[in-house]
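Have a look below at one chain only, the form predicted alone, in structure tokens format.
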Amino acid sequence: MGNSNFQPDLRVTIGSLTMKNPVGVASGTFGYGSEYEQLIPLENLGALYTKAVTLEPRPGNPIPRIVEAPGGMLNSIGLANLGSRGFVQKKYPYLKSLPTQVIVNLAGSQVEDYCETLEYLEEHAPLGGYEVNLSCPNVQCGGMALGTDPLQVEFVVKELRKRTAKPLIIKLSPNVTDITEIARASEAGGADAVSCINTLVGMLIDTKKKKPVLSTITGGLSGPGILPVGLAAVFRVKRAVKIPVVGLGGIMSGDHAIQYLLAGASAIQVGTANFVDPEATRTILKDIYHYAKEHSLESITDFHTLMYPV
């Protein structure tokens, strides 16, 4: 057992950011901020990764838009949003005062889209980083089209690199051939870090109706169905760059974030399961709390060496 006395320093640091703890919420699934703040207390978490956030407002796609499914949920929201002048007038002011880091996840149809956005927000919103979601299945343009092309990717991530001094985070799809692949361009192009998964692309069909239940047809999976296709991204793309790890995709519990944590993750984003346990958040930190003072970890770091050599 672990020295009672012993206490693990679990900050993460990613560029110039430090999050006092590796858990964060993940992108659409927390709104931003205020939908939860009398459910627990933000100060408790490492990062709140805002909605997207597009240069123009968006609706959405139409309902229905977000389903229950085995081992999870299918949605295809759209990357509804409020647009930057919006988020800046709406929901900055009460962004910028929460007592932990504020990541904005930033999206768009086109590299110039993601490129006057970052610095409208630079200008007019300055938060703690940007994750930029080159992976979204559930729009037209942009999206998942720009993060399955490795060129693209470090175009796109090489241009926000020159308007940003702050931590570029870049959200990687699993819906590719090769999830390393994308990860090192996002590196070549001066990422800070990477997050990985978004959601898979899936669909389900009401056998009554005869017709898929969303109205797009298909959506993004998530939820604990896709935890071991989450983990195999991360302990790849751990072992194919240099820069941090966020991994995502299917933590329901703190057992689930631990394994991210040794496969090699510096930090976790809690999603779906915000939806079923508000306070899944509060339970995850101090499991990961407990796992590291009973092992004698001192650091994140150190989940990591646990996993070496395989």
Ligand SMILES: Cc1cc2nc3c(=O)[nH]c(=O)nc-3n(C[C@H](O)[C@H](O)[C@H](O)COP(=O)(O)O)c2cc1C
Given for the second form:
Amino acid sequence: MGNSNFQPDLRVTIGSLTMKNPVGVASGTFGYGSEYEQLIPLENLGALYTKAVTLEPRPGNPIPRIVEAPGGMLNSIGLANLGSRGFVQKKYPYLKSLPTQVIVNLAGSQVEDYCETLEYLEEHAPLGGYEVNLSCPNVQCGGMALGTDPLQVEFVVKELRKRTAKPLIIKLSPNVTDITEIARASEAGGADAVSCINTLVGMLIDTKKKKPVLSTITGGLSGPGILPVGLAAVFRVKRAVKIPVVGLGGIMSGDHAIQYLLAGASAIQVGTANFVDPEATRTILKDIYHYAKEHSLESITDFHTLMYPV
Amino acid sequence: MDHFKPTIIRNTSIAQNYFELEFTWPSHSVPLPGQFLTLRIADQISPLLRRPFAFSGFNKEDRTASIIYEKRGPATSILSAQLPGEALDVIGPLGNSFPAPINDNRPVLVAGGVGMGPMFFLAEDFLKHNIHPLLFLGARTKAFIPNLDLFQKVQTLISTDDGTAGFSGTSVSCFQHYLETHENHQKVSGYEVYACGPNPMMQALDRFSRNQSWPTWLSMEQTMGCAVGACMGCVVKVITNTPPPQGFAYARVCTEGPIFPGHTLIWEENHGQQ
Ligand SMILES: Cc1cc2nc3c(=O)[nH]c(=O)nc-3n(C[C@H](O)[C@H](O)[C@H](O)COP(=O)(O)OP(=O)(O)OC[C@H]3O[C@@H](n4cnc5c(N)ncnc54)[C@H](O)[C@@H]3O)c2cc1C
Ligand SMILES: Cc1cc2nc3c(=O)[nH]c(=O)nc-3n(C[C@H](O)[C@H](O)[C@H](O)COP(=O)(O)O)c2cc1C
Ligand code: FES
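What about the form predicted together with the ligand, after the form predicted alone?
Every component of the complex follows; first up is the chain already shown.
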């Protein structure tokens, strides 16, 4: 134990893709990387999950879009993005040069949107892989409904699978009765991995103005308060599917990330913590590495066998 | 932009609920008037998000910077109890800055409440360039008005809503009153308006200066997530020249702003967000 020459191998494999380490940055919290290039070395990231890309540009939701909540924050960005063509023109040239795996987060309202966006990106912006956001709580019609019905999920994943050999990671919503059902449907559709969790539906009310704080009434809750929800989701999903699980939700520290790895995650994503401390990913990776060394864990999968049998 | 941990030099009350925080500036970057920084107030989960504050001054020689803040909620309450020698967690400088006036326009600076910091910085900067602005400072009541050396150097007109100090009314009506009572203002080729304060104040000012065709630069406030342009959380609604059907866009206060030309703002949605 604690052999100083021992070097854990923290690489992660998802489908055909290898990430140099398990620490990624979550969609919507890290833009397209360039926003943070002055603050942290992007080559240290295991993966960068872009802000959602939709077929057509979206202006996003009315103001206000963000508010701090007890233990976290609520957001209602509404998938504001340049659309697939804008992404190819303005974001792809930078992203393709990055020394990290770039996973494009896809969103839409209907199955056809997802398919068309993916086809367009396959042709014009080949990057590391796709994270399919079937679970955004901030868009009306589609999005959420799509991600909550196992049959629809299996169908959309199958359609996307036909169109790409690149890793397909299906992002799961915690706002469902049984998250393992959706995970199994993703696996049956041919997904390479699932990531969980997206934000939880929440709201806050301004008691002075007697109205909801967010323009859209409800928004998505993220941050430290949702850690236990994300952990429970990963723990259960890991035991329901054979494909890798990417864990996220509320990770603020190395200890939080290690909890996800112990629960069965093969990789993790850091979201809201980037806002609080842009260097969070660096500290988290360092802590994971030290933990692995201390416990003589040769690889990430060794974390999964470590926990007291439950 | 840098992320670093400067040391507090001074953190003192300058008016009721208003504090001036001065700290070291070990970074090579040079903050400009209008730019802001974010502070992580404490290494704990509440308050969670970093808080944005505009620079109220920067001393190139001593490498010190300052902000003026109002104690209004959890983060600013914790900040107000911090002592000289303690470390701050700063990311900055962020955002764009106020442009110089065009031609010989006389700058008119209108400050309301927490907007006073960046206006004082801008006034000092104009003085260094031998430009003599007019400064309007508005507050609800006298207790919220600081007493600064700056007011000796810059022509300053104070207004209070309750009339306890200076002009009785808003800073915008104080400005209008000044124009009506100072006939020599015609001699000035024109005014260029710079403002930071509550949205209703800035909207009223924008409406007024649009009528006069004076260039107007407004520093907007919006709740921030990342403060570096990544989250799209801090937007204001602006007119764009992109083809309809939209004709509008949401611009990020942290990146395209915080300073916006008044005529580009669509107030119906931006109004009353504070
Ligand atoms: C570009 C910019 C420059 C600013 N400059 C100054 C300044 O020079 N002096 C000053 O006193 N204040 C300034 N503010 C406002 C300042 O950020 C808030 O006063 C501060 O966040 C309040 O935090 P709190 O926890 O004390 O109060 P809270 O009770 O949390 O909030 C009080 C109000 O502050 C605003 N606020 C809260 N959280 C955030 C956030 N994450 N981002 C932005 N606003 C938030 C909201 O309008 C809220 O209603 C600026 C804001 C912006 C966007
Ligand atoms: C401001 C903001 C924007 C987000 N945008 C997206 C998005 O476009 N697509 C997506 O799949 N998830 C999005 N998310 C969700 C995050 O990727 C992540 O699932 C969630 O925030 C939980 O992780 P955290 O607690 O570490 O932030 C967003 C989250 C935030 C806070
Ligand atoms: S605060 Fe994130 S984009 Fe401005």
